[in-house]
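Listed next as structure tokens is one chain, alone, in the form predicted alone.
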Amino acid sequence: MPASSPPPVVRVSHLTKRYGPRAVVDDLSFEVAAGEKLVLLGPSGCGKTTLLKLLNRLIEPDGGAVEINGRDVRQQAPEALRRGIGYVIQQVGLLPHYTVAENVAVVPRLLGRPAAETSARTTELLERLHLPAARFAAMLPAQLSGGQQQRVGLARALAADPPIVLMDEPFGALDPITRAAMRRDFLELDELRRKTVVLVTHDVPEAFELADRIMLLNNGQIQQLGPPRELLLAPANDFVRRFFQADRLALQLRVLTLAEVLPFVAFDRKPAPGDAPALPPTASVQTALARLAEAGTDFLRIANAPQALTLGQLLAAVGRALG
């Protein structure tokens, strides 16, 4: 018999939260697998942040249940529950009179971790988040830029090595360049790659960049839950279709692969220069366009393709593939 799949890290059953007559979270049920990156997306007031806070009991539900690793969160003291779940918010919430190192070490110290272990962990995280401890550890939050403060907040959330990290608009207050750098760190940081993450954002391209699955919410209800590609190319209803309309072309370039475009390419016999960038068929069209721009060439090589194709051929094929 095949081995059974491991139980989900997070299981939500019929979760409901009301403010007066309005259900901000309305009978939601879903699961989050170990190591999955689930992004909560939707218009303002749709229930994203409320749902996130229900997961670690910052808000108590009016109905339903949340289980973490098979255990109902109501069976645990809220403080103990939260110490085992990393939490990152847009406002960062660093303690202003603590140094950077002291802010990062808050949770490990509350958990009674040895001082030497906590110090080593703090130094390691600061280094990985491009905040060398020799320079930044003794600084106060007020001495840091917004992006640096956000990196410290992320280091603090990861310091005790929690299996789950909740993130509420973690990059929302940053300028576009810093925000893009933070997203790259998010994707490249080993500590986050192996953790279960539930992240709230209102930024559609950000959701497509970071998510394994997206939960699109409206009026406290799930409109669709699935991989980003599925929501874009197979919307469950008119709301889902309309929600992505403004970003549709850019998102299609992100999810469309070169393998899906190749059948629509009208190849010619023009030879490509030897230094033309090469990509696997699984790469996205967006990645291909970025590589062409970086290389300053109009030619692209694709593994197993009959020959290289030009930028014009690629764009024409994309147009045909998208109908």
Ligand SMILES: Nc1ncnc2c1ncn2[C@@H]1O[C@H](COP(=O)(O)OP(=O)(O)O)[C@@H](O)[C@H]1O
Second form
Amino acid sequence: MPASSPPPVVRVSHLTKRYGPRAVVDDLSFEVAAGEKLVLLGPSGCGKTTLLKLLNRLIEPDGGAVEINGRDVRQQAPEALRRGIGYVIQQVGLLPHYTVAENVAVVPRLLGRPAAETSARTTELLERLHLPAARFAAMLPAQLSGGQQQRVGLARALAADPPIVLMDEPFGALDPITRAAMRRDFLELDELRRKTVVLVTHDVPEAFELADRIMLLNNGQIQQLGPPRELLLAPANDFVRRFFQADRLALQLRVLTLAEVLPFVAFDRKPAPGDAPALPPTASVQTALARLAEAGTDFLRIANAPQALTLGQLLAAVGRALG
Ligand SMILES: Nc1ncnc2c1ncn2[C@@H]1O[C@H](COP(=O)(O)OP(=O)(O)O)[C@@H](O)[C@H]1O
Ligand SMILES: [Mg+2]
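Having gone through the form predicted alone, I am curious about the other one (the form predicted together with the named molecule); can you provide its structure?
The next block holds the full complex; its first chain is the one shown before.
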């Protein structure tokens, strides 16, 4: 193996879990690289939660193996293992009689970290997640909104600074606006950027926004594993194709870059206005449309393109690029 590719943080081989005669996780093999964001996607009941719980031994498999950092998880005590892996569960799961600060500090306390260090870390995380400690630290979970509780759940999972974080529908209980805000925070949080994350969702646009790679599951089996655009543009089978059908156009605008539509633009001879917003060719069509809407203009400049283009020209080019 070349020195440039570090060993995977998670290596799963032939992992199987049965309930009765049915394999709900069926002979799965895959790896997760350091710092990667892997999103498990699929219909309800396809085995996402079960797979996530097999990774940190909340559930024991019937066959196959999970290695974390090159070590079989069966060689590690489940409690020790789980302290090194942050886990955000589907129903948030805050302790109702603990304050916000106490909830966040649970794992660092278990690990015997110094109280002053834990307190500083808790304050810092709460601030970063838009829950100023001065106001929120002493509150009880019941006094918070659903979105605020989810933020506390995320802070708790990150408190001990685990290199791996597993998240099960972390934004699942939220209304669409709070959900979008949480996703933005997720993408901007430096804490998470460095970490290896395995995140479960059944929300297709969410998967496309957050994933380096998507694992699309059905009946406990991998239908396709790859970068979002690969699943969209080169589906491995009919299940994959159908799964993205309803969101296809929106997803295409998200994965299609300006560089890809540029060859299809019919430029005219009109001079470009100097104040047209400029975008790099690597920007997505969706980003370009958002910038145009924000700027309240019809003109867009792409670096290296011969001249500015109009919204109409852009949309016509997208139509041609998509055939
Ligand atoms: N403890 C259990 N006993 C029996 N069946 C289970 C148990 N946990 C999950 N299942 C079944 O396994 C399948 C996968 O469940 P789950 O992993 O929770 O799916 P998902 O998270 O993708 O919605 C479902 O059919 C579910 O009913
Ligand atoms: Mg689930």
